[in-house]
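Single chain ahead, by itself, as structure tokens, in the form predicted alone.
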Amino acid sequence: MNALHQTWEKLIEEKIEKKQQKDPYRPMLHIAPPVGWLNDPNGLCQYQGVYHAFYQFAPFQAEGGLKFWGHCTSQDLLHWEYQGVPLMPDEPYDCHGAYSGSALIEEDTMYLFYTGNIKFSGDYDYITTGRENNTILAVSQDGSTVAEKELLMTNQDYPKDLTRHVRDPKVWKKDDTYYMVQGARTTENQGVVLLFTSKDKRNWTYLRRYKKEGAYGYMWECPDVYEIDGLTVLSVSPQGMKQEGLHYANCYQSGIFFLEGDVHLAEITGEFRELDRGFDFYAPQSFLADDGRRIQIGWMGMPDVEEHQNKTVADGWQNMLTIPRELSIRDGILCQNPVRELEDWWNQIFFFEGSYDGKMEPCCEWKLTIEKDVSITLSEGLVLRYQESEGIFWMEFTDHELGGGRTIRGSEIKALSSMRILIDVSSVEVFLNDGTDVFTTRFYPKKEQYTVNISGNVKGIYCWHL
């Protein structure tokens, strides 16, 4: 631990100690920063039986700033304990930010691969000049402190037709070979994913790239590659895709392609499919739990969006991560559902049929079986509705203040048979048809606004915890 690391650590601790405890929108089950700004999930893993989630953390300002890695741990994927800031921008090769990355667990050691950001002052475009993105390895022997760092690659080690934007390493091992993917932007403004291989985790060789011709954006961030139910998934977060009808309505997107063939030779098959159609979802990452589940967590936020306001800024913090989601494939579609631990945590259950109108707990879940059409109003101003004759599911804020400027999102769905709505104080995650489609948003009810109105031919279960 160098002197700069110690200085940062002291300043962050002081910032947290000074924070006022007024937190009307702090979640019960979701990861949120103690102070400051949170974005991308990083280093997701299960280490010695404990779940670890790191995240991009700007501790000094709720609006963002210099990036560190915050750290939380959990025994059940629901209740997270803040563990401090083990990864800091304290070396010349990461001095302007410890950017996103991943974790590899091997022989009781945690290997954290991440991007070290350097941004020079001057007249630069910061695309082809003016910045460096370095690939760095940080090693932890206890899962909470970094024992050593090592610079692995610089921009000079990446292919020559790329801009300075190469970042977000995801690393895994198969057989006797380590693999790494990184997101990149070419000089022709095409988003691509780079594939590297290594035999020792430190010396990496560029092998090839994954790309898709067409209007798929100028930069692919936060890549992830994994096998699930016999298929290989390539997850990316493109920047620069244009809206097409109801598709790609957010500033940036997150979604998947499938890869066909061995990872060394695989090609992208099929079209890009969005992972979440709501307002607040970006930069998801996944990990393989000890019990074999593929679990994904995303950033419940969106970069570069001025029209969306998060009211927690007044309380000194901003943004959250999604509930951990189990991934599966059904009928060729990647499905997401809340981790099964959530089912066992609810200890209060109320069954109903038909309409429902009343109050709800700030942290609760609604499980609905739907006959045909349904309309749900949460907190007097967030409407979730579906009419089979129209074939579109809508998430719409009719109350501007409740949504902080969020408006409407929709997705074409042939039929709606089931819906799960997870509410956690200032967030809503909606899972349709057993996780085939998902809508995520933040919202900001007043204390007396935790209400629900359900109309339609439904059978429902209302769950909460006392």
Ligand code: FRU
Given for the second form:
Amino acid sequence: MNALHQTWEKLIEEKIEKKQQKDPYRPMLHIAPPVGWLNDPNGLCQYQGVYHAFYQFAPFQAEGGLKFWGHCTSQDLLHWEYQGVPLMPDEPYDCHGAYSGSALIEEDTMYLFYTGNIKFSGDYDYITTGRENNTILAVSQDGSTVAEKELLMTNQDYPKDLTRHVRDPKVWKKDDTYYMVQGARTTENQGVVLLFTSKDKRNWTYLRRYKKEGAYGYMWECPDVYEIDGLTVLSVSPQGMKQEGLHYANCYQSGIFFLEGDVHLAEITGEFRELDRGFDFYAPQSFLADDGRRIQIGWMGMPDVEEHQNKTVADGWQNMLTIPRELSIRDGILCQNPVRELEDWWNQIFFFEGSYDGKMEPCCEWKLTIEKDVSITLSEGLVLRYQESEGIFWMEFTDHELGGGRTIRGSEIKALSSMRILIDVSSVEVFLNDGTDVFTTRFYPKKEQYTVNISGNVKGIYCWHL
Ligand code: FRU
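Can you give me the structure for the form predicted in complex with the ligand, which would complement the form predicted alone we have just seen?
To see the whole picture, the full complex is given below, headed by that same chain.
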């Protein structure tokens, strides 16, 4: 740990100690930064039985800034404990940001692969000049402190037809080979994913790339590759996709393709499918839990969107991660559902049939079985509705104050039979048809505004925690 690291550590601790007590929108279950700004989940893993989540963290300002890795741990994916800031931009090769990356666990060692961002000041376009994206390995022997950092690759080591934008390494091991994917932008402004291999985690060889002709954006961030239920998934967060009807309505997208064949030769098959149709979801990453579950966490936020406000900035922090979601394949579709541990979180339950009108707890879940049509109003200004004759599920803020400027998102859905709504103080995650479609948003109810109105032919379970 160098002197800069020590100084920052002290400053961050002081900042956390001084944080204000009034914090009405802090979630109970979700990962949020103690102070400052959070974005992408990083280095998700289970190490010595404990779940670890790191995240992009700008501790000094709620509006963002220099990126560190914040860290928290959990025994059950729901109770998270802040563990400090193990990775800092404290070396010449990562001095303008310890950007996103992943974890690989081998025996009792945690290997963290990440991007060291460098941005020169001057008259640059910051696409082909003015910036460096280095690939770095940080090694931890205890899961909470970094013992050594090593520069593995610079822009010189990446293919020549790429811009300076190459980042977000995701690493895994299969048989006796290590694999790494990185997101990249070509000089033709096409988003691609690069595949590297290594025998020792330190020396990497570029093998090939995954790409798709068509309007899939100029840059693919935060790639992930995993096998699930016999299929291989390529998950990417493209920048630059144009809105097409109800699709790609956010500033940037996150979604998946399937890969056909062995990763060495595989090509993208089929269409891009968005992972979340709400307002706040980006840069998801997954990991394999010890029990074999593939678990995904995303950033519940969206970069570069000025028209959406987050009221927590007034309380000194901004953004959170999604609930960890178990992934599975059903009828060829990747489904996301809250981790099963959530069932044990609730200790109060109320069954109802038909409509419901009343108060709700700030942290609660609604599990609904739907006959045909349904309309739900949360906090007097967030409407979730579906009419089978129209065939579109809508998430609409009729109260723009409640949604901090968010408006409306929709998705074509042939039939709606089930719905889970997870509310955690200032977030709403809606899982439709057993996780086939998901809508995620932040919202900011006033204290007395935790209310719900459900109308339709519905059977429901309301769960909360006392
Ligand atoms: C995605 C991203 C990554 C980058 C990180 C920086 O949100 O832009 O590509 O590593 O955020 O914070």
